[in-house]
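First, one chain by itself in structure tokens, the form predicted on its own.
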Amino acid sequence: MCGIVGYVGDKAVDTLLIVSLERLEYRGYDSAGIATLNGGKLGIRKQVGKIQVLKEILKEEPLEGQLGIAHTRWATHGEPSTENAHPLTDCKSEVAVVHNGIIENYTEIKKELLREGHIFRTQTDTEVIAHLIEKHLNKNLLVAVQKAVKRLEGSYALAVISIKDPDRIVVARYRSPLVIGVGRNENFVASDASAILNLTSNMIFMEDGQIGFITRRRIKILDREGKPQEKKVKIVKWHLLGGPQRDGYRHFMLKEIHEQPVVIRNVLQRRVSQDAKRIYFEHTNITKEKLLNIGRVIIQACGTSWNAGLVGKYLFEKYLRLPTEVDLSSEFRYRMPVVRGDTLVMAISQSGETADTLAGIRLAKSMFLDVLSLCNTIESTIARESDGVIYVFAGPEIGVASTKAYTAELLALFLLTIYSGRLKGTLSEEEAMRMLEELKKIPYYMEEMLDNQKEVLECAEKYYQSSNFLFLGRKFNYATALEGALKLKEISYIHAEGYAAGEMKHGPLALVDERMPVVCIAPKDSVYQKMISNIQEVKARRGKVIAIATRGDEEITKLVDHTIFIPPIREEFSPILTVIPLQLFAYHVAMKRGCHVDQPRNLAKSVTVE
């Protein structure tokens, strides 16, 4: 989950590296470094912390050059230190190299090298790629990388520089994401295009295998044989809400939450014909016939995404009739599934790069299966390996704990129901068009929410020294408890569990005591009733209840500690608006405790590695 950026031109190298390596802090933040080629010698910068610790540092002592590598990391192998971060190097500092993935063989690399001589300063799996080069360099970097790369196992994406062949930057990729920008005398690479799309909008995306080299007016690919291969560039443009600037915000996330309402009503503006009579998906790439011919589908992911799929299984078997499934993308990787040719596989990811997911993806299509994918990020490794793809436009999402990619991805969700249930004839052309108008009032609905959180806050302010939460919710809204579970316990680091209502006498009743604060998802639905009953369960145990509810519904408020309205809503479209006060109430205890909203502690943006 580490970033990598690479640059070759006139710019200031150390300045336009840290510049664009700052795009790519969402993928780790436990140490940076920077290395440069400047008249023959090895620069190096590195340090423990945040980026901004290494900004600092160059502002007192500049790295200049005509070419450099940068690192953020996110520690898999070696706790975080200066000593482990990266730019690492060979024996005589001769090579300089940038990682991200996992060596899985490094062990017995390592023990080999040491045998040799090969004298090693940190406990990362990515030194051996170091002394991997150093063994095989002469004067020619790129065939030195490609001798190391044989021998390596597990995943990587690497930017590599050498005071031995000084005008060259030589990249490698193998399942993990690495993109090259093609400049006019100036070229680029990056983990993520976001981190250079300010600097030129013409991309080549590494495939995996793939190995090769930029200079400043030169760009060579070569497959794993080391024939040469088609630089297929890309144009892509982003130009979409949000971007690595806080707008006045104190944190990226309460700016994304904020962007939720602009975000719904620029999808539906680009996905929904004005007369609602017609919904576009321009890049789904599987016919209507095939459409019409699924009967089963596979839905696999990970975190806020798999919640995001649990509410896209009870769509699809509502109104589809669709036997589905939801499965974590960790685990239906290596299940055996049995599966028959009219069974479509659903991978839904923000980044596009999850290890897991794509690995699912691979699974899939080895059984020649045909894979849907939903993601936010344009070009990503996922939307490219899919058969088609649903991009759900949410714009880049920097904050660690996902808000407007899950309620974009629910109405991708939402959109794909009501266009397949048109075609198969499930749903009525009456009834589309009903859905279509209730999902038009959602923007509206979302910033009446955000323009009144006086409950949030006091609920907040009651409860953030509280050690455990429940979340309970039931069927549309099982989802919506498991959400706000995750987001509660990601940026305030509070134990927090989701559980589907029905479940509490399973077991998690035992919990539920005057301290145990219980947020009870209970919008006026079909279940309602039963949410009413588990609500009773709860405060016969004298636990505290924070509902979510329908407003005035008096009811509820005569149960309950503490009541969080939201305006009425179709059932099924209800998780796209009980999320909004849950993830706002994370953010707010958050900053109660002094958490770090943005940059939670061990995690990071984008899962790469597995």
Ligand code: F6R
The other form holds:
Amino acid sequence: MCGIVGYVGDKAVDTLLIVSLERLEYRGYDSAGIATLNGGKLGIRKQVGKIQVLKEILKEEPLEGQLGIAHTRWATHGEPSTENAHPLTDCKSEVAVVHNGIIENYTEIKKELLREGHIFRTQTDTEVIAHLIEKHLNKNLLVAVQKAVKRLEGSYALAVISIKDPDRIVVARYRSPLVIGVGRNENFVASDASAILNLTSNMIFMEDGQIGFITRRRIKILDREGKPQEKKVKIVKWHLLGGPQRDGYRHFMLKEIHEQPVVIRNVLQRRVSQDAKRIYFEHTNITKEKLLNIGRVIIQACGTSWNAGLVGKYLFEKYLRLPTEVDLSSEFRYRMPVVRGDTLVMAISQSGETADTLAGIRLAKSMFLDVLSLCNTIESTIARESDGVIYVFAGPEIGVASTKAYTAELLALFLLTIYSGRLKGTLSEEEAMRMLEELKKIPYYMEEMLDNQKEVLECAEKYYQSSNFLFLGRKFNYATALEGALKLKEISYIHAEGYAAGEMKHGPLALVDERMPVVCIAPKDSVYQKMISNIQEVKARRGKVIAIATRGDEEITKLVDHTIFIPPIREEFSPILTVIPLQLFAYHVAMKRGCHVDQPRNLAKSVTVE
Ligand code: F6R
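For comparison with the form predicted on its own, kindly provide the form predicted in complex with ligand F6R.
And the full complex, kicking off with our chain again.
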């Protein structure tokens, strides 16, 4: 979490940094700040609140300079306040630091520095870095930062400037991403490439343990021991749909919900041949022989990506007959999983930077397992550290609540299943072609659903004041129940539980009374009758049922209070449609409750700390 940018060059440094920072605001938005060096003077503006507030301040009191650093914060240590906002400085305000990550041993370092007479002004863990640098700084900022980071435990991406060494920004990375953008007579640094992609496509992705600096004309990168490292410049082109404009939509989330048909259509065009006989994956880097020899799959991910992984488990087991586990990365990384050499570990991540998911990948690699990731963000750390990657190509997702990345992840799992099923012979060519033909209809179905939001709006109007919700689903739509509940709670702050419908009578049924809205995902599939029984159980306790059902299902409308229809579709693919009304429902409820949809409280888009 937290976003960092830095710039050295001729452009108006404060404007450039603020524009780049806005592209990182999804990483955190409780406070923001900027520091520049101008003729040997350090200027700092920082403020609690969104970047817009900082922008207003800069309008009144601009900051000039030859270089600068900026930060948008998601608080870990110390409440969101102007004082705790970055950049943070040393005792004499000669050094300014922006940091993403967590310094785990900061209490110990702070005690030591206090004993030495340093004066602390904030409750942050980051402040120790500024004082450590101060302690070691003579004239060479690089050397001082090298010495300082040797003391740090935890994770950090750092950008540091100082009036004592005023021509450069010193950068360091350990377990938090940092990328250097290469320009002409100017250079950049950022937490991720998207912040500076409008300024340059030439990127150097720093590796863990590296430290270095940028000046207007130079870039230097060293390893932990101080040995110069090769600068591997990658050309990053990401001119996909989307981007940081809302294009007339009130919120990014709404825009991203509406982009889903286009995303699905584009991916199908890119990955499936016209005659529906071939599927293309460019970067899997896993040979067909290896794929054939996989004996077990562990999918590890967090949040919405985990929910997509759950659908993956059901797909792989049904069509590939592969034992598949889906684990939360934060559990997987600490639970000493038992693996065999033929286990494939799959990570799923929109951002490609989630700290726990990345740790899961590193654990898998330490056990010599192959790692194949499904990722949205091109050249993200997860994409780079995995053996192979299947990009889901949803385009930049800015709204904190994941929507189009989820359905793009599902599509990637559908395609991977069909591809592997053909390879293993568990799927016939005819069946695979039928499945692909059906996938091609999905964008049209999505458009149809997005064009008619009447029932969703009615339900939002009726229930937006409820304090609790249950979401029930079975089999492929168990994941939809979890995802529907997650969307609602994260953006509307309503308590919502997603359950496998069969589990209802093992506890949650006790919650049901006439005040409890229960969203039942009940398309016409192999568990339809079971869902109908569950709906009846809810109705018998006077619960209010909103059913997500298959168009033409008259039977269900007689049973429930509200029905939202989806077009008929094969059950394995249904989660890609059933989730759409739930995304819209969460959005409209949040709007009615006056919540900040794109930037819900306490959350950040990219969870780069544990
Ligand atoms: C929910 C949401 C989060 C993320 C989770 C994993 O809408 O966005 O639950 O899904 O933080 O993030 P990624 O997919 O970036 O690893």
